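One chain is shown next in structure tokens, namely the form predicted alone.
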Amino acid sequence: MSFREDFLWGGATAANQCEGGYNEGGRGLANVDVVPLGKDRFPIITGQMKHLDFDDKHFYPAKEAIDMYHRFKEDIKLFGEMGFKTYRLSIAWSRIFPKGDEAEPNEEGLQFYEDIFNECHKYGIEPLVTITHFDCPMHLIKEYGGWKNRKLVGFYEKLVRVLFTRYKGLVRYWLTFNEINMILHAPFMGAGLVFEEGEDQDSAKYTAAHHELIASALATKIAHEIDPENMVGCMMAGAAYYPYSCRPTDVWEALEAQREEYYLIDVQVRGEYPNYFKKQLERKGIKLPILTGDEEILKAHTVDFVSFSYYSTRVSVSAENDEVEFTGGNIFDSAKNPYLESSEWGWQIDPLGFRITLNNLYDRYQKPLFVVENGLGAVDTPDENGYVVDDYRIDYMASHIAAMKDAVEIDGVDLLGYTSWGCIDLVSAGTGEMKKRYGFIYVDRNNEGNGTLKRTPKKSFNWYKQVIASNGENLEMPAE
């Protein structure tokens, strides 16, 4: 059995990385607005450096991004020439309700998304939303305090009653929260956390994730109510931990390390905290703000599938280990794998971890997967005419997808689809760079924000309109 007949490939983006137009159509301020490039930016995502407002001594990438607020026609005819079954796009929270706490939504945030979606199905495009990737109204921050506050939980819940109402018919596939596991390492980022001094922060954002959970429990319900067609999916940062050695010590942190990513996963699945979390808890010292009522809402109304991104495997080592290198990866730190290949950013590449992932995630949840981001970030030089020949792209996911086909054809994993990440070039989330590009599509901007914004295919937009169009069977490099 190879991939389903219907089976969605597609690309990926994030509204925050690509849309720009931070201040127009009535949008609000968000926390990944106020995200620089630079130095500051680690300690602000992680909630360790409050910065709640732009000033004139940094550079805000996602100001402008690659302004596909003004430039969606054009992209989604390119995502279209390369066939793609679906696109994978997040909704700006502060352009439906700019403050977040408004009685009434922006009905020019709502046209713009409709717009979009229109478009989208002009190609035959499947539209799959992101209803928060990583973005939450600047208001609900100074205001609430972020996630950490029940009240957000509401304003979710207005937020996609309005969603679903407004596009249904329009929409099909949803997604909750992108990587909702990142909570616990970019706090402010995930969760719009900035922490005091003293504060413990472990307590904290264990109870951003908390309401997290019973808003994404929520929308789950909602999204069933008002369209029973909906399907409604959980997204999580994943990658398989390796233990560096086959000494114990290390296979445990490896074990520990893979449960902190999934625990959040496992109650949007099976509707409830493991025993193994609820342990941890206790040892901290830690009291979940559960109310009456929540347990029976995460138990009622779990997702109807999984979705994760991948990158890179993930490397645990015990402290009895010394003299570790250690390496990059979409904020985890991790040790060097020493049998794997990395990229320009330190990131492991594995594609074996990709089938190991992929059947980690199936044996534990039994659930239909949808791979919703994947690929490389690397530096592109254009020739004169903004022509990329990625060559290296190709077989980073020419590898990949040979992988993933294994896993679904001999291990028998149920996959959904694939959207590779930044089909076409954006700002990078981790870095706040341009130069770190993943797409399909050139996109003549640098770090500095400079740049004609001009869209070129690459190379590999060919190669990946050929792998589209034979459902996953050429993987064959294209000729020049």
Second form
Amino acid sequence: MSFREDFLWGGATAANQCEGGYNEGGRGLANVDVVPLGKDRFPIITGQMKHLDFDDKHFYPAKEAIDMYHRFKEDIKLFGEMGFKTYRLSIAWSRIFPKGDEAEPNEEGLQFYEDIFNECHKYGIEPLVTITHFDCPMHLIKEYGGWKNRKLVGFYEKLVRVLFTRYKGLVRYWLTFNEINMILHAPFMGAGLVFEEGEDQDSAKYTAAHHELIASALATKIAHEIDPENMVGCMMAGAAYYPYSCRPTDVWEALEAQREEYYLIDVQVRGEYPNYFKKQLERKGIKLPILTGDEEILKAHTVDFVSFSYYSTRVSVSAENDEVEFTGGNIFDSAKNPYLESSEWGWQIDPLGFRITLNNLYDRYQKPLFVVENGLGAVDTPDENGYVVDDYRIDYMASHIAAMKDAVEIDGVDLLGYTSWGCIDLVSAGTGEMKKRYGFIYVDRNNEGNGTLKRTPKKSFNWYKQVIASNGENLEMPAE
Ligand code: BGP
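Next up, can you give the form predicted together with 6-O-phosphono-beta-D-galactopyranose (BGP) of this protein, since the form predicted alone came first?
Let's see the whole complex now, leading with the same chain.
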């Protein structure tokens, strides 16, 4: 057997992409609520366009999402049927502290997640909780400017203290920030940043990132103090960068692009900013607001494991290589890799790249890894009963799990688990579409929010069940 016996197989979701119930149970408004479907989504999530309230010109998919707020029992039962060992979900901060800066938490919100965790344990499912998956209470953005403001560290500290105390014994695995490097690419989503005219955007992003790093280290500290059994991980939008060619300038470009993504994880794992990053800041004339004691906090409270998402590799190209085609529809810049096929959304499919990414991360950090997102966003066509034959998804996942197996079995990577992204269809973070589906479970809802919300297992449902039952040994396509 290549995977450890207690390997944590499961699936992953994020509150804002599945819960809905945006104004129920005392929940406050959050940045993720007001990001609409359509062409304004990108300028909004990147902080280039200020949009802090609903208007009647846009459709806001997170308001109802797939209504897991009311249907979590049914959904977790289905996860149990697949044999999930873990379920990765996130906490909506504004359910716990609706504005973010209150003195007392909202009991209804706390109870909601307690019910979810209890439901998970009914089926022997270990919750894996992302404390912040792109969400930030709107009040903290309007009043304090989001993570640019050091005060957010204190509000977050309060949040995590409440969570670790309340859920002691119910939750053991925690991730502090989803894809922390997303601050650099989608800063409104990653850190509640909206840029003012003429503002030094790099400086704002690195400042916000510093605050999240301090908050993450403090969360690790508090988690360990409250329960030494707690395991805290960082979370990175993973993926190896390839040089477009063996031209040394392309290789250099790839190295630099990779470092930009690594620097935050370097801090979370090694406890200090790497030299290449400090030099870069010097060159840019940016001074981080590092307070007395910050360096000690970062050094003393590094993470227990490294988690990441993986969808595809990226390709870097130097300015000397012109006429290179770029991939579309991606938050990350990448040249098109002529050796790879792409998904319907232009994400390049690269199972060996997954093994390479696992090896890069393990070589660099020598910490246990956890794959917390992987999967294929595709258009599904259900039959009249809502059943989807998604062989393309099974192919994608089987080839990626096989590559992951090689990383463990042949290369010796220490891997704790694997949660596929969007185990039940949900709203896409990048585009806001429902049409971009990742699930083993079909949800009857379209981009415009029409549909019965009925859940129907797809063909991949039974396939994944068989993968889990065999601890990753049987990746065969099941019979119809
Ligand atoms: C990651 C996010 C997820 C998720 C996934 C797929 O960046 O952590 O929230 O959505 O990507 O991306 P998309 O939804 O854009 O297809």
